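The chain that follows stands alone, in the form predicted on its own, written as structure tokens.
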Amino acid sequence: MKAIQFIAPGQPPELREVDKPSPGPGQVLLKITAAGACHSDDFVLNAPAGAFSYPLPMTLGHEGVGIVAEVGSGVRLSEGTAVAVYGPWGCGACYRCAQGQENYCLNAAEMSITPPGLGTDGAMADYLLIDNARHLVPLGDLDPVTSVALTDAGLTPYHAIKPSLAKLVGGTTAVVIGAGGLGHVGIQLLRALTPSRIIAVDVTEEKLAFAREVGAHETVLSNADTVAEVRKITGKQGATAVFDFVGYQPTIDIAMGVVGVLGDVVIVGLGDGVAAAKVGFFSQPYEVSVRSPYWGTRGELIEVLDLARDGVLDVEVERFSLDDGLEAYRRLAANDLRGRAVVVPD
């Protein structure tokens, strides 16, 4: 079969030829109908040598959806069964796994367990190998291309906003800045989920159009007068919650500086790995609250999913086959996409 794999730090994937994997007793085995390409694996294959103790060469591809194609032994599940993969595998014993919160698993480091695409083969080929059932949620009727970046792209920023909606009351100000494949989902979940005014933040007019055509209330230009313009908007109040989809110093400061009291900045971008908000008592305002979460619970993938039934959410993608999948992630390297990248195989 083909697959879209990560050879070696800082080059780029390469479409290979690779051996269709068989399930073992508790496995499942998809035939993928759409991959999503995100800027996590771009992250990755650009990370310097030994930042990552990934076994290479490794299929690439963390959101997935498929049909089951095979069952190992033990798997209740339906051949022909379409389903969504939920990508942050936990060991399924631990306190947070129990809870359904595989995203914090206290055992993946120590037990080796990784995400497909991000340490295991990913959904970048025609099959994909899932450990446990458990991982896999009903797609029901979902379009898969379509449907695909909610495993990582929904789900992320869902998890992201779930704590804040009891803060974003009527007369309160949410800042996305980011409108790219996570963030212009995330404004169309705090349009859908709270009554709050969004102000879209980005670096080109192009990207704030795109942020006022999914539901952005206004829109400023990433610069150096950003913090103002926002401030203008606000008022004294600030704005009640920030998520930051790209995580960058510059982005991270933007968001202390438009905080208001008792609000909360999210960091949800990766940016450099290295960026830092400055806390302390005279940094910001009273009572600040910043998180940096991690993807989301399968639970919250079930919820992200019945959202899209109802057609809340609209995501953004650009088609690829497989063969052009290497396409794909040129054009996410290059930040030319309006949305998603999805590859769906032949």
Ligand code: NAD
Second form
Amino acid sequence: MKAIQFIAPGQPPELREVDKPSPGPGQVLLKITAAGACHSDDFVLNAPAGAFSYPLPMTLGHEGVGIVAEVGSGVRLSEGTAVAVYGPWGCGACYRCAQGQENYCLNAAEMSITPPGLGTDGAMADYLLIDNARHLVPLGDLDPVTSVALTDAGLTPYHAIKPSLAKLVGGTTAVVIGAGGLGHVGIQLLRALTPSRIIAVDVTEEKLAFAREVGAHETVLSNADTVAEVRKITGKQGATAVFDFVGYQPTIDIAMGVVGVLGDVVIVGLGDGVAAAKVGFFSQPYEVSVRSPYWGTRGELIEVLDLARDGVLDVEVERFSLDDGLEAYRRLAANDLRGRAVVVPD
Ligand code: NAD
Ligand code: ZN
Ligand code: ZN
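Now show me the form predicted together with nicotinamide-adenine-dinucleotide; what you just gave was the form predicted on its own.
So here's everything in the complex, that chain up top.
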């Protein structure tokens, strides 16, 4: 079968011929119907050698949906069922996993359990091996191509936004920095779940126009004037929640600069891997909370897919064949995509 693989740090991925896996006891083999390319793929591809101890070559793709093609012994799923992959695999037994929070599994690191596409072979291939049927949720009749990104570009912003919902009441402002794959779904989630005014921040007029198309009320270019421009809109109250889907120092500084008293700063973007918010008594308005969430819970993935079924999420997709998948990664690296790049095997 064909697979898009991470070969070596700092090198572009390659399309290669690899063996089709077969499921052992408890495992499931999926025929991939769509796989999404995330900016985190770009981050790991370009991380310095040794930053990640991934066994290479490794098939990329941590957003995947497919059809159950084959099951190992003990699996109750039927062949032909359409499913979405819950990517942040955990041990399934610890306290966090018992809450459905496998993204925060207490044992994953020491047991070397890694997500597909981020340490284990991923979804950018004809087939994907799932370690446990627990990591699949029903897709139902959702379109695979427009819903695959919900497994990360939908789930991650949903998990990021949910703890701030009680604060995002009428008259408040939410700021979304970075209207890309995650951010454009984040804007739609905020529109669907809150009455807040949404200000989107991005680097080009084109990206800002896109942010308005998906629901942002106001947009501001990302530059040295951003804090002042956003504060002109929010007034003294400042932003009640800021979601930074970029995570470089300039955007974290914007987030800390626009947040108001009792507000939330949510750093989702990985940036350069070292940028950070400075927090101290005199560094930000009173009682600001800063958090850096990772992915989301299994239950939340089901909730996000249900929101899509309710018709409130519309993922913008640029579609590529598996043969053209390397082009998806080039466009992602060049910041030349609208929404999500989705790879669809033949
Ligand atoms: P993307 O490339 O699709 O979108 C990034 C967007 O940010 C683009 O619209 C780009 O124009 C914009 N941008 C870049 N620099 C900017 C700046 N200085 N100011 C304002 N906007 C700027 O990326 P994505 O796939 O949506 O991922 C976004 C980030 O989230 C990445 O860092 C990714 O690694 C990270 N991520 C984190 C998690 C998590 O669990 N925390 C999960 C998925 C992705
Ligand atoms: Zn991702
Ligand atoms: Zn666990």
